[in-house]
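So this first bit is one chain, no partners, the form predicted alone, shown in structure tokens.
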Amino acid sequence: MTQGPPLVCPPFLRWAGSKRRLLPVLQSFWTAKHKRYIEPFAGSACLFFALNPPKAVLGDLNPELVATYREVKYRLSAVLAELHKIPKNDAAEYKRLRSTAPKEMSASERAARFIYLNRYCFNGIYRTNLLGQFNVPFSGQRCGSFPTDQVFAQCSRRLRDATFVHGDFEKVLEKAVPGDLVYMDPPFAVRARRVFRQYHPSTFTHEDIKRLRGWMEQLAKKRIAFVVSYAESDEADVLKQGFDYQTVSVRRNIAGFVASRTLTNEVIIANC
């Protein structure tokens, strides 16, 4: 496979286990005769943002963020107005945010909290207690510039085209058809690795690879191409049996820390 284009529209957002740098294999497997992009694990949506495809749809389990994108979409200088009162990388205007219920606030005051405490918070990790409290710590240093106001205004543009979908992966892919391209990101189920991959209570578990790869295997079928990403693990072998499939060293920094960054490999899985 040829690279595709360079990243030419970054996401807003952080997050955890993101693929950016795996967009020169996963731009690829796009071509002229895909018609509609879907993603059901949206988290950052970097690839969606790299492709900019005619039309998308995205979805994800996690209700803020499917909101912000909402928000950045509609109302998007609504949201800009708020972030611009807010003080940049500061640690108690940070805990003052993680600290107000989204309840409490209007539809573009919480997009502008979501943005600002994932932008600032222990490396793009979205994690919320039982109550479901976002609870990750003040980064600071750490998270990279903020995103200008022209980043969000071409993030917005590309998300015109877009719908969204706020819950299992089940109701997204649901909605796929042939002449569609199906990207799945989902969260980590791997066993025994404690490397803070908890993203939210309602983390992957063996149960949804499971489903998972059902799902693919429904896809093939219906002649709707997919492209799945994984670490490479038992659970990889699982979803990969039967299709093609490459595995890919990626830099990470899994710990939060420069010092921390090693090689990881990641498990490229398609029937495209």
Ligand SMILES: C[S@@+](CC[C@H](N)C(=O)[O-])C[C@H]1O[C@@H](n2cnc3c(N)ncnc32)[C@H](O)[C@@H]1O
The other form holds:
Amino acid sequence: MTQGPPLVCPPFLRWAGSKRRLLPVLQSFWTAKHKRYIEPFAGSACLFFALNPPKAVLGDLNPELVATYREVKYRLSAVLAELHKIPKNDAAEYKRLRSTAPKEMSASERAARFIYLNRYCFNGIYRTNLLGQFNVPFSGQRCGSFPTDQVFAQCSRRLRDATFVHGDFEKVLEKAVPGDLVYMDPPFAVRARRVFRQYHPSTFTHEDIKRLRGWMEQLAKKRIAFVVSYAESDEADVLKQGFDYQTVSVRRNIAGFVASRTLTNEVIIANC
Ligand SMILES: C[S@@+](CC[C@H](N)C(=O)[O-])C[C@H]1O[C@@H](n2cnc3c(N)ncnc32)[C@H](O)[C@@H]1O
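In place of the form predicted alone, output the structure of the form predicted in complex with the named molecule.
Whole complex next, starting from this chain.
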């Protein structure tokens, strides 16, 4: 994950691949002509929280993530009550929660579990084994401070203006209409360099890049504004062809290893 300047409304999750460092550039695409914000690869949704749009649709393939957003939106006090019971930054507690099946928990316990594991796992990575069990090791270091109740309350208020979709990005893009701003930040595709299976067993593939490219063309045809960010790579070349783009340098940890912290180029493609 990448750190960035202090934010007015920081996201309450850490997320591998978060675009926090790109926020100054990304925020400039939201203008008065946009009525609704759509993000089909939401992750920690740092751009959504920074923009505070009047209406939004947030989607992601990760069911635990989407369920957590719903809980923080509708039942924040129950989630906070669960979080207050758990000792912070505690390896034994982390392992206990990680080995507890979310299905055996109430919705608010489940959201608290997700947030706790996210805050203290290695580098904000979400990765499951083939049985769908979260298996990222405890880190406890460089995790930042645990969000305060005020940060959760602010995020909860901003989430009031959002609806959520669990599923593939196409399910979200079908909802887009002119007047929306669609921000797409897909995972690295498996053919991209230095791939790390950090999101979900159903990894993003080169076929998904082609589907995304097809959707960018459809959105452009319908005059729906979009922005795509993607690490400079062969896949970025496929996505940017024929569209306006800019290349921005960002400092990030490749696969979470500090020793591999480096400057990488991010391509930002937009039709607005
Ligand atoms: C690079 S992260 C997004 C990071 C986000 N911009 C942020 O600020 O934290 C990509 C996200 O896409 C999700 N994802 C992966 N495949 C997907 C798919 N086919 N449809 C929708 N979401 C998907 C992952 O679960 C992950 O949260």
